[in-house]
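One chain follows as structure tokens, the form predicted alone.
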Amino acid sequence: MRQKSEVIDIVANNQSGQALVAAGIRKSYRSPLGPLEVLQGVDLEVQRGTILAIVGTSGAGKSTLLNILGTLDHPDSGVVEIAGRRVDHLKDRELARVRATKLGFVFQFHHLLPEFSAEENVMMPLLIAGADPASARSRAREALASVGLVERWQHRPAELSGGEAQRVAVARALVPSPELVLADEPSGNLDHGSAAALHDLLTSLARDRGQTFVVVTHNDRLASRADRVLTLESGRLRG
């Protein structure tokens, strides 16, 4: 087990090319049989403009790790640094700002608001952050164009295919110009053709726009498109 000073030193020595650094991440939960240690000292570095795929069996703790990296959950111990700033010890208000400005999220289900158009769904993170509506609308259309949906901006989720709805979710994640996009089984609810198109999109966003992705997936095809693949096994990442 790393000493706390060693963990902090790893992050302190982070080079500017890293979008994300995590060191010594540990997380456990209570169970009837006692503490269940899901993460047992995870270390991770992700370079800007790359795709990292995290694979592993169900229940290995992949989503738990992603939630900690995305500041949606707190580690029991360890350090997380995003875009050169340590975030694991921040207060809730500061964490909310980090999520709004530095991070984007894509989940297995698109979670679009059904009563709003694609454009309005993509605008939502900017409006919540206090952006001017005209500016938010312009940036939302740019984000929709980047995922190939500029002509579908008026359509509501029910009027979109599954693949199109997930592309809107990607646009929503991209619209704040985040340092890092975290995706949890982003193609897990799509048919083969739509999944392949989404994989192409994520790859092109990383290559052409320099967008950084950390993707949890069971999809071997998506993992094969990543720059690096790590396996979460027995509470640790192996590559």
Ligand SMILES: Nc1ncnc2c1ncn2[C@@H]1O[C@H](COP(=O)(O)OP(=O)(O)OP(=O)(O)O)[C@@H](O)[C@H]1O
Second form
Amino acid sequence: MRQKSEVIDIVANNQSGQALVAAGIRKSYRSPLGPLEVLQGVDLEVQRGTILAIVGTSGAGKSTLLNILGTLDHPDSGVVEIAGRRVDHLKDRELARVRATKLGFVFQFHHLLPEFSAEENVMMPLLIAGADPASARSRAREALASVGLVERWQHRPAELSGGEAQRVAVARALVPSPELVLADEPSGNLDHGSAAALHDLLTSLARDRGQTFVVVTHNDRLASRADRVLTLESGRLRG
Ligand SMILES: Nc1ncnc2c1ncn2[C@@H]1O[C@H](COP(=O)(O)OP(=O)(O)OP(=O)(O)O)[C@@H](O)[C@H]1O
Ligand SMILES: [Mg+2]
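Please give the corresponding structure for the form predicted together with this ligand, as opposed to the form predicted alone shown earlier.
Next comes the full complex, this chain leading.
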């Protein structure tokens, strides 16, 4: 097991070009058959403005890792640094701020708010950040158009197809222009054409706006367009 001082050295040596650094991440779950050691020392550095794809078999721990990288879950040990700042010891209020200002999430299951329309779901992060409703609405419409949804603004999640709901979730993650987007199977429910359009969008956001993406995917085409592909296997990331 990596020594704590060694882990801290890795993070201290990080140059500012890294959007995300993780070192020595371990996580286990209790199970009736004994502890399930899902992450067994994950190390990771993601350069700003790049796309990292993470692949791996079902149950390998990809969503577990993404949740830890996005501060939604705590590792048993290890260090996470976002935009040059350690986040593993922040208090809840500070964490909420990091999430709201730096991060965008696309979850494996879209987690849209069922009572609200597509447009309102996408407006939500902007309203929470204090934007006025008129500008939030127009930015939400732009974001929905960028994922190819121009006629479903008023539909609630139950009135959207799986792929449409997924694209609303992508628009919601992208609308505040977060520095770092963590996406779990963002093109999972999409047909070829919609998936390709989404991949174009992510690539251009990384190139033109310097946004950074960590994308869990089973989609070979998306993986092939990433700057780097790592496989999560036996609790570790391999190149
Ligand atoms: N809260 C939990 N309690 C116990 N075990 C869990 C918990 N969450 C996940 N696991 C187990 O941890 C392992 C990793 O789960 P995870 O969801 O990270 O996998 P994944 O790589 O995202 O898989 P998939 O490709 O199917 O989405 C699985 O074996 C799962 O059963
Ligand atoms: Mg998963």
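Residue numbers count along the first chain shown, from 1. In this text, rigid core is short for the largest set of C-alphas that superpose within 1.5 Å between two forms. Being a predicted model, the structure only gives us computed values, none of them experimental.
- Considered as rigid units moving between these two forms, the segments carrying T203 and E142 are different units.
- Treated as two rigid bodies, the chain between these two forms differs by a rotation of the smaller body against the larger of 22 degrees.
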